[in-house]
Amino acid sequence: MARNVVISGGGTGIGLAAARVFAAGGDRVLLLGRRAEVLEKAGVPGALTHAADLAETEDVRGVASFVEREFGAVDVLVHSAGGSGLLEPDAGIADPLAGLAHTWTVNFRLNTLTAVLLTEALKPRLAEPGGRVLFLSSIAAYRGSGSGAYAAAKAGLHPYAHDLARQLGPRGITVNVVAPGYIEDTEFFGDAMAEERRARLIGETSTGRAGTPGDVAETLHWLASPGAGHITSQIIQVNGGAERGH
C-alpha cells in the first residue's frame, strides 16, 4: 500500500535522495522548501511540492492545511531541511557579539525550529499505528562544528526525538534520528570545498570514502519500513566510522 511522505528540504541534497527512494517504492511524496522553483525542478515522479519558510508558524499553518487537503494522515515525516547558515544572505553586523547572536539564531532556526514546529503542526495527522518520524542531525553533534553553532542546533534534536518517541510510541509511531558525516552532492558546504578539507574529511573515515546522499536516504527508508518497527528514540550514525577517529 502507498504511504504519504512528507520530506522538508526535499528539493535538494539529502531529501531529494529521500524523496526519489521513497516514490521508486511506490510512496505519495510531499517535498518541502522555501525555494518553489528549486522544488519544482526537483523531478520526483508524481511528487506534489509546497513552497513555506518552516521556521515561520503561519507557513507551517499553511502546510498543515495543505497536508489535510492533500494526504489526510501522514505516514512518514522525514525532516531534512536545514544548514550551517552558509547559503544565507549575508547580515552584513559589524559588531562582534551582535554577530554571533545572529549565526546562532539562524542555526537554531535552520535546524531546530523548522522540525519542531513541522512535527507539532503535523502530529494529528501521524498515522497510528505505523507512523515514522525521522530527523537529519549530524556527526558535528558529537565533535562540534568550529563555531559550534550549527553543532548545538543539530544536538538539540536528540533530546526533542527523545521525548517524542516516549510521546508517541504509545499510538505506534516511531522517532529515530540519523546523523550523518561528510556527504558529498549535496549544497551544505557550498559551491566548493578545498581539497585538503575534502581529504582530511575521507581519511577520518573507516570506509576510505566520501558519504553520498543515497547512503543517508536508503537509512531513512529502512527505518521507515516495517521491519524497524521496533526502533524508536535512537540515533544512527552514517558516517563510514569518522566519528570513532584514527
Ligand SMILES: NC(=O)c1ccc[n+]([C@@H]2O[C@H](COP(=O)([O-])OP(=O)(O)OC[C@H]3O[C@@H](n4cnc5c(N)ncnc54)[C@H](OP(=O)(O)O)[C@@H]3O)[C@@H](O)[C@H]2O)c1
The other form holds:
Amino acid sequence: MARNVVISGGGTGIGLAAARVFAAGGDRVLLLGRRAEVLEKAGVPGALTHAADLAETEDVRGVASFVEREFGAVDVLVHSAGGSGLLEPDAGIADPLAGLAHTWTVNFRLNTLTAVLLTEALKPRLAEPGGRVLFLSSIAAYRGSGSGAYAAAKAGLHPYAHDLARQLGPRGITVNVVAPGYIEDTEFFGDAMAEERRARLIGETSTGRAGTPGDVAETLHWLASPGAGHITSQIIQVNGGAERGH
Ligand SMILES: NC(=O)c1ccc[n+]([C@@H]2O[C@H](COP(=O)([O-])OP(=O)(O)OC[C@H]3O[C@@H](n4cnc5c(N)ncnc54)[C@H](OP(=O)(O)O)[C@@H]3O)[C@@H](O)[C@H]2O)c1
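Follow the form predicted alone with the form predicted together with this ligand, if you could.
Then the entire complex follows, led off by the chain already shown.
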C-alpha cells in the first residue's frame, strides 16, 4: 500500500535521492525546503511540494496544516534539512564572540531545531502502528567538525531520537538516526570541494570511494520498511568504514 512520506530538505542531495527511492516504490512524497523553485524543479514523479523555513514556528505550523489537508497520516518522516551554515548569508559580524554566537545559533537552527519542530508538529499525525521517524546526523557528531558547531548540532539529535523512540515505541513507531560520512553530489559543500580534501576523505574509507546520496537513501528506505520494525533508537553510520561502528 502507498505510504505518505514527508521529506525535509527534499529538493536536493540526500533528501532528493530519498524522495526518488520512496516514489519509485509507489509511495506519495511531500518535499519540504525553503526554496520553492528548487522543490518544483526536483522532478520527483507525483511529489507534492511546500516551501517552508523549518526553523520558524509559523512556517512549521503551515506545514502541519498542509500535511493534515493533503495526507492525513504520515507514515514516514525523513529529516534531511540541514547544513554546516557556510552556505547561509554572511551576517557580516565583526566581533569574534558575537560571530561565534551567530555560527552556533545558525547550526543549531539548521540541524537541530528544524528536525525537532517538524517532528513535534507532525507527531500526532504519525501512523500507528508502523510510523517511522528518520533523522540525518553526520560522522561529525563522532569526530567534531572544525568549529564544533555543526557537529554539536547533529549530536544533539541523538538523545532527542532516543527520548522520542521511548515515547513513540508503545505506538508502534520507530525512530532512528542515519549518520553519513562524506557524500558527493549534494549542495552541502557548495560549488567546490578541494581535490586534496576529497582525496583525504576518500582515503579514510575502507571502500575507497565517496558516498552517494543513493547510498543514504537506500538505508533510509530500508529503515522505513516493515522488516526493520524492531530497529529503533539506533544511529546507523553510512561512511564506507571511515568511522568504525559504535
Ligand atoms: N553531504 C554530506 O557529506 C553529508 C554528510 C553527513 C551528513 N549530511 C547531512 O545530510 C543532510 C542532507 O544534506 P545534503 O548533503 O543532501 O546537502 P544539501 O543538498 O545542502 O541538502 C540540505 C537541504 O536542506 C534544506 N534546508 C536547509 N535549511 C532548511 C530550513 N531551515 N528549512 C527547510 N529546509 C532547509 C536545503 O534547502 P533550502 O536551502 O532550499 O532550504 C537543502 O535542500 C543534512 O542534514 C546534512 O547535514 C550530509
